[in-house]
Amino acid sequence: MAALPRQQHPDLLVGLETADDAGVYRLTPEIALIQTVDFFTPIVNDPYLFGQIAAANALSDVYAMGGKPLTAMNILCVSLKMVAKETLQAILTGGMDKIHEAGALLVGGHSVEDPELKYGLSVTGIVHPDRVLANSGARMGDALILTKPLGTGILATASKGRLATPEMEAGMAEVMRTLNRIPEDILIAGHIHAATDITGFGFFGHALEMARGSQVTMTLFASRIPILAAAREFALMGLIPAGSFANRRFCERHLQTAPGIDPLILDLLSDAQTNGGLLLAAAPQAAQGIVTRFQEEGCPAAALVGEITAPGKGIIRVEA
């Protein structure tokens, strides 16, 4: 993408410049259009659950922009010779159920013949142009909130290796299929200044995008960051996906780590997530109330995990 020219238009509110979660285009003074797309290969064995997770993951990009999903279109790569009709129907049903839970409509889609199964969505949403939550809006003094626990990448690796118990897998699945919907009253209050969802680049990668886009230094408190207990256990065993190491290498030169920080924590904060939680930069006086609302709305692990502490060009300080 770096080689592509940057496009300028007075109504293009969010484009390619800050590696944001979705594009935003102003239609009227009251309505802006959000567009995003995401799809991937199965990460769980249950086809219905896979459909739910893939759909929730795609819908998350609209929520991360402060928007409301309206319509979705299926994207499906499949070999009908290799995948049973019942399996395919279960995937699509899981996706549709999650779309309907979000209050959106499935309006079509596209499929191609492919030996490797892939599924996801193209999603269209709306947001008021003055309430767009780009990843570049964090302000000095903002509190940082994470709405879900980390560790699903490690647990998915353990599951593929048949090391995870059914209880561990159920906990992982619940995190991944939970919608990242932001309660409407929080959006209207305007106390959230920036947002991004934690996905393939891990917590560090997406936090770095926010720090760079906002031109700030953020301080994270490792002990406050919610992490699935089972993921910590498997990380201690060395069961860390290769992608997580790549994330850590990419972010390392932007990290300032306090003495005594357990290197294991750095691995967990680099773990690639699927439909991980939202990272929010919010006004400090409203932050605890926002955390409480997320806990009430089905994200019990939501927590205050850091703050914006200084201007900068994208630095992450990790404290105990």
Given for the second form:
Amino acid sequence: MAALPRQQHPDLLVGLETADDAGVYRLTPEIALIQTVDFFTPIVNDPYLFGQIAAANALSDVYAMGGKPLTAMNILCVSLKMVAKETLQAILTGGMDKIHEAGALLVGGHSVEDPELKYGLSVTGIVHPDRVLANSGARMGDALILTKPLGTGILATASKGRLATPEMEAGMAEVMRTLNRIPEDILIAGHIHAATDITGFGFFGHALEMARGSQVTMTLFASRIPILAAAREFALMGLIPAGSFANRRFCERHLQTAPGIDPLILDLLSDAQTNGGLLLAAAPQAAQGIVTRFQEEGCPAAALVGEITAPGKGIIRVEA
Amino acid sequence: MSQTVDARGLSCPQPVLLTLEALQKSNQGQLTVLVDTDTSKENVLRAAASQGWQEAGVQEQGGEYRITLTKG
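Could you output the structure for the form predicted together with its partner chain, given that the previous block was the form predicted alone?
And the full complex, kicking off with our chain again.
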């Protein structure tokens, strides 16, 4: 969409140009509308889980802007000749359960005939116009928080190759179906300065967007970044998806890696995620409290993973 | 005894799975793997290293790679 002409409107707070997670439009001085859409092909075999993951993924873009989802519409591409009615029912139930868990309502949807099954949501939410969390607000001295472990792309590849155990698959699905909801008390406290969710561009890709947008240099501490244990093993075996390699190649020239960093960690930090965690830049004195709240609210792996260390043009330093 | 795995045209993770199977079967000697993407080349080299095999050469021609692996 970079080729489309720029649009300007006094109430358009976040549009196409910043590679952000959703669009934001001011309705009143107190309320801005957030809109987003996302759908994809199945990444797990269980249809109910797939529905949950696809819905949690679509809702995530509203959370990444600091917003609260209100309503959602189903998007379904399916061939009724190829997919059993029960399977379809399970996907839609999984999606609806996630929408309800998020405190939102399913209000409609649309389906098209398609031999390749796809499901997702269009989500509408709200946020106070002064509390929009763009990916460009990180400040000097901020602490960086990652709320979920990385490695779901590598695990999904291993799962496709029938190398992952059912326990590993369950662990991966649990990460992907967990909502990226930011507890309301944290949003109101205002200590989060920037947010984005980790998806297809991997941790490095999304961190780089934040570093560039905020005009800063980030320092990441590789040993503190939560990673699914099985993902390391499978990365060593060569089960890295093509998208993750592309991410690494794209980000490499913006990385400064300290001597002695295991090259494997660069693969893991480039791994394309499905509904990965939030990357947050927060005031350093509040950061540990935010991590603890995420751990209490269903993200046990949440951790402090780095700092904003200097002004700059978007460089990521990787230290041990 | 030299063997060849032709994984051209296959999408990830098939080239790696075929390579791992061949490596485990032959246990030592030489194995040649043909792939046609950068990703497959990288992944096949990792798979080989994880099983204790060495890279004895990678030749590229027209976007295809001939990877020679040895052990023992």
